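A single chain comes next, written as structure tokens; it is the form predicted alone.
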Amino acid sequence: MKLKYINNINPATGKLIKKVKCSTEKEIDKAVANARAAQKKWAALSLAQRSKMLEACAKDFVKQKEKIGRIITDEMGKLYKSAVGETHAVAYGIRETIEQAKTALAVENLQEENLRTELHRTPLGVCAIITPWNFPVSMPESLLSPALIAGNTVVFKPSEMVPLTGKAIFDIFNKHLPKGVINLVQGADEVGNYLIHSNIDMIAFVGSQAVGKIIMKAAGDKLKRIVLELGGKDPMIVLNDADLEKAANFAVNGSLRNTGQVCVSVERIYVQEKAADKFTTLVANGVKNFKYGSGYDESVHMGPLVSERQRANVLSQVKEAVKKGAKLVTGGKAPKGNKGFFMEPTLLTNLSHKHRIMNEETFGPVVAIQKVKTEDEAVKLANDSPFGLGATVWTKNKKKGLAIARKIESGMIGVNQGIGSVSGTPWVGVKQSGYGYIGSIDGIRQFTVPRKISYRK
């Protein structure tokens, strides 16, 4: 590996944290066959036995859940209250899993005339967990429990970007679970690349586009199970009868919560041309009031981004669409005298699909509007993306949102709210934003491979 250090940086500080040793090659080798060595004997538990040792996980990170909280502010920025509050709500993550998973892993006896077969669902071996930094304790969970119950011994990197988060994580599984069923591995795209061709059965990545598409090819060569969720370019399309005040509520904090860097942020808004002035107005003054700085200011709505790099890359998205004939109503730069990465909160209105920022994803802190005359029309700008992850429509007609719901091309879709839904239900992107999906009964299952066992009775 040519990486041999990772330089932990404080997004708010500019200042190193910590330099973090990557895993070399003989250390990767030694996670995946410690994982392999762990592997028969803990599918062989029952899931009884497995189900105690992962509640054992999930009241851990109550208890250090402040703990926890401080090093993803300090690693990535989060709001520290946002930090602690995913940190406690891994335990209802973990629970859940232990709840579906009675169902997902239940034997089914099926039956034709004298024809008996047994449905088994059993582990696939060893996984791979791939996972990224804007969410950097549930996104983990969310493929750790699956991959865990179902019998699965895991090697786990974390993102470069937060490997002392990914750290706390792996010692409150290891605590309580045998050794080695789960595995670190620290480091960047190397160590990354190294793992996803070595001796595993599946890979679950939580990430880019394109990261994704390598693995994919990767996993190709031996036909290695995966389970991919890559991001999108979340619209909302706010009609001429919305309920605009809340509507532009949404289209802020949508899109500037946790700075913009989350999966489903609101990344494009198509308005109808009657309702846009009022509804900019309003997004405007949100925007504008919309607080940044330190994520342990309980007076600020947002923190810096996550590095450097990240920032350069939206504020070149920025000034690429005012250049092309885009109006920067406010916002749009880094502030001066500060050494942490922080930006502006930002409102860009006449945009079209011609700029980047309404094609490429931005993960920053951006409101994006462009204009349209008809329902048609922002349907079809909608649906022009190769990436469909989440997506929301905002008429005060149920029936006519519903109707152009069903038309968008996302794997989740809200009318008049964000895409939260009821419980079990999956997380999925359509298009380019997945390949399969996570959380529910059938997530669950995708970390298996149905067995079955046929007799005559």
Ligand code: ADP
Given for the second form:
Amino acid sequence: MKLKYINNINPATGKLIKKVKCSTEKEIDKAVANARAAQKKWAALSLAQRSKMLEACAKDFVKQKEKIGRIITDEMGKLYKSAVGETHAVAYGIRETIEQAKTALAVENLQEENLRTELHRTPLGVCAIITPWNFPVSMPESLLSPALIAGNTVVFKPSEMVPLTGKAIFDIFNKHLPKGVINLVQGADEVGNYLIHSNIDMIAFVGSQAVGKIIMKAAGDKLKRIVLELGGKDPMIVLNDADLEKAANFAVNGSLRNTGQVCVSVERIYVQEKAADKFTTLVANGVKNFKYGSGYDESVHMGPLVSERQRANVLSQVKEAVKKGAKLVTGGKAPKGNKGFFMEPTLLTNLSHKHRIMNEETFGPVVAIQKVKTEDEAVKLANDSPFGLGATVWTKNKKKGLAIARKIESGMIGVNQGIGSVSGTPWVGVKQSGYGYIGSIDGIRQFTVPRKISYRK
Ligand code: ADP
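What would the structure be for the form predicted in complex with the named molecule, given that what you showed me was the form predicted alone?
The next block holds the full complex; its first chain is the one shown before.
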């Protein structure tokens, strides 16, 4: 590997926290071999036994939420309160998986006259789990829990932006599960790339579309199974008859929360002409009142961006939009004299699809508004994207809202609300926002393969 160490930087100060050693090829091979050696025994345990161990992990996440919260805020900058909340919610995620697994993994006994078939959901074997940094505990949990409960063993590679959070997650699972069931490797793209080509059976990934495509190709060598949750460019449609205060509030929080580094969020807004002025004024007020600063400062609404590179990309999208005729209503700059990777909350209007910021993932604190004449135009623009993760529609006419929602090519759509759905439904992206899905009974089954044994009575 060319990269020997990850320079783990605190994005609020620009200072080095720690140099974290990248795994070598030999160490990755060893991690895969350890996972392989542990798999059969792990799968042979009963579901109740595996569930009990995972429940112990859930408890430990709650116990350690402040400690892990601090690691997250230090490494990637998010608000400490959100970091603690995210860690606490991991326990909920694990418990939900334990509950759903009772149905997802139960052996089905089917019969047709005197023919009998046992339908088993068998683990795939060794699963590589590769995750991003923006929700550094909940994203890994969403893949680790279903992989493990189904009887797979894993090699886990956290994002190079959050190696210490990754280590803390590994330590909890490793403490409560048999040796070799979870294995940790550290590093960036080279380590990930080596891992996906190694002797594994499945790759479960949350991250960018570009890397998702690399993984899909790599999986082809041995027809490894894959689950990919990729990015989005979530549209928000605001019709003339929407509750504009509610919509503006959602637009601001959806676009700026977690410093805009959220895959299911608000990434481009289409507002109908008659509502546009009032909506834009409300949004502008919200953006101007959105305070940024250290994640430990309880009076701020967002922390820094995760890295200098990330901030440079967002600033370049804003700059390009302004150059091509967009109006910068507020923000748009990096504060001077600050060593952290902060950026002002930003509002851009007069946008159209000729601007990069309306097409590419931004992952930064920008609210982007385009005016549209008709509902049809809004739907057409919403669907004019290779992505299809989340979307929202805002109108007081619920029937119309639902009709529009049904035309939107996204996996998760909210009408007058975010994408929060009834529990037990999957987390899913359509088009190039994903392949497969996670969460839910069917989501757990993605980490298994059905096997049938048939006989006559
Ligand atoms: P993000 O920047 O949102 O984290 P990426 O897709 O770049 O999105 O990274 C997500 C995860 O994928 C990280 O853990 C990263 O190290 C890993 N990764 C990046 N490139 C590759 C690659 N070529 N093969 C495997 N994993 C990779």
